[in-house]
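The chain below stands alone and is given in structure tokens; this is the form predicted on its own.
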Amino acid sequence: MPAFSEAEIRAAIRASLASALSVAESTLDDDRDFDAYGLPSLEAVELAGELEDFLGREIDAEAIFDHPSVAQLARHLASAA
């Protein structure tokens, strides 16, 4: 399984949240909480599967809400690797 850096694992959810939110990534502030955009469970639910994908390892869609900015979640799933 593949290790990827605090950063990396930012730069992952920002593309996601942008593309979910169907916003630039430029807009998007990684200490804002995502029920500050308004993100939807299901959207929410379809961050933590492309998170799944890309990181190669099954991730809890109660993360996100438990974890509820880039920030946060980033550092999440980096010390959980």
Given for the second form:
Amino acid sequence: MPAFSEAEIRAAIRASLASALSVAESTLDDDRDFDAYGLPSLEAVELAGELEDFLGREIDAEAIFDHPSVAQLARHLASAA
Amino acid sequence: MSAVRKVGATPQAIQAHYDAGDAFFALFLDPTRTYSCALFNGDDDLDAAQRAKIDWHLDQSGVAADKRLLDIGCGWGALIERAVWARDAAHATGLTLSAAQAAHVASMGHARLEVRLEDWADHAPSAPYDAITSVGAFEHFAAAGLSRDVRVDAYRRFFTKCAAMLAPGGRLSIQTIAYPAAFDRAAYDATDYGAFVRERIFPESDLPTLPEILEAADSVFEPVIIRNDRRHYARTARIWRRRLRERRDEAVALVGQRRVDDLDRYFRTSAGAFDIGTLQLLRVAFQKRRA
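Return one more block: the form predicted in complex with the partner chain, after the form predicted on its own shown previously.
Complete assembly follows, chain above in first position.
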């Protein structure tokens, strides 16, 4: 199973989030809550699913709510590897 | 065509989903091809958890020796088969709208098993049943886009029909995916994923909420046990997805890449939706009211 660094995971989250929100990655703030972007819960679930496939392991979608920013989620997923 | 069928999914819609072929479903389902949420105890594998799910419904509906069972939406017949073999039920009838499923159950050739390619609204039993089960069929009883009142009416007709087919004191055990009561259907329908499920996964179907189910049942049934086992469905869907990915080449050869990709996305996202509670998995046991 490939191991990813926190920076790699952060980049993957940013790419998925930008795609879900249809915005440029450069406009994202890694410390801003997903909620503040107005990300609907099902889109958050699809984002978790994309990360699941990127990391090659299953992710509890609740992680999106427990670690609700790019930075927090990346740290969580890197440490839980 | 019955009046009831007009508000639920048509046989064509059901067959589009379930007639993809026994070989395809066998790739990722357990050996009994049970295509609904399992019930896990501890480290159970999928086979054991599907048996436990069936046993829960047999227990709750009171299936035992000399009892007559009706299973509405019998799939590939795992529940009625176990009712006869493991519980010694006197007779077990399964209803399905899928010709492939009906042919499979008929091929079991057991004297106390019967399968009918028939809508529940059209079923005319020769004698009352003692127990009715319906696992993973309720999702198809109301078409998409109906108002709450019309949906509840459709569910009420289902419960009224079940009560009419049950002997006094009879029990009914159902299992269905549901939305939370406060779920915003219009907002969901407007998402890419909502449109995807409506158009590509479950055409012509919508989901109930627990209050709608209880309201629809109230005049004829009282609830005995209510469980929301959404985490069990997240686990079930992830196992199906893992298996489907392991057998991807065979799956694509059988049904095409688009169908395989659709199911892959459906399993992945629905697992997450069950994780966070956007979807619920309800198991509800009822007893027929005496008054």
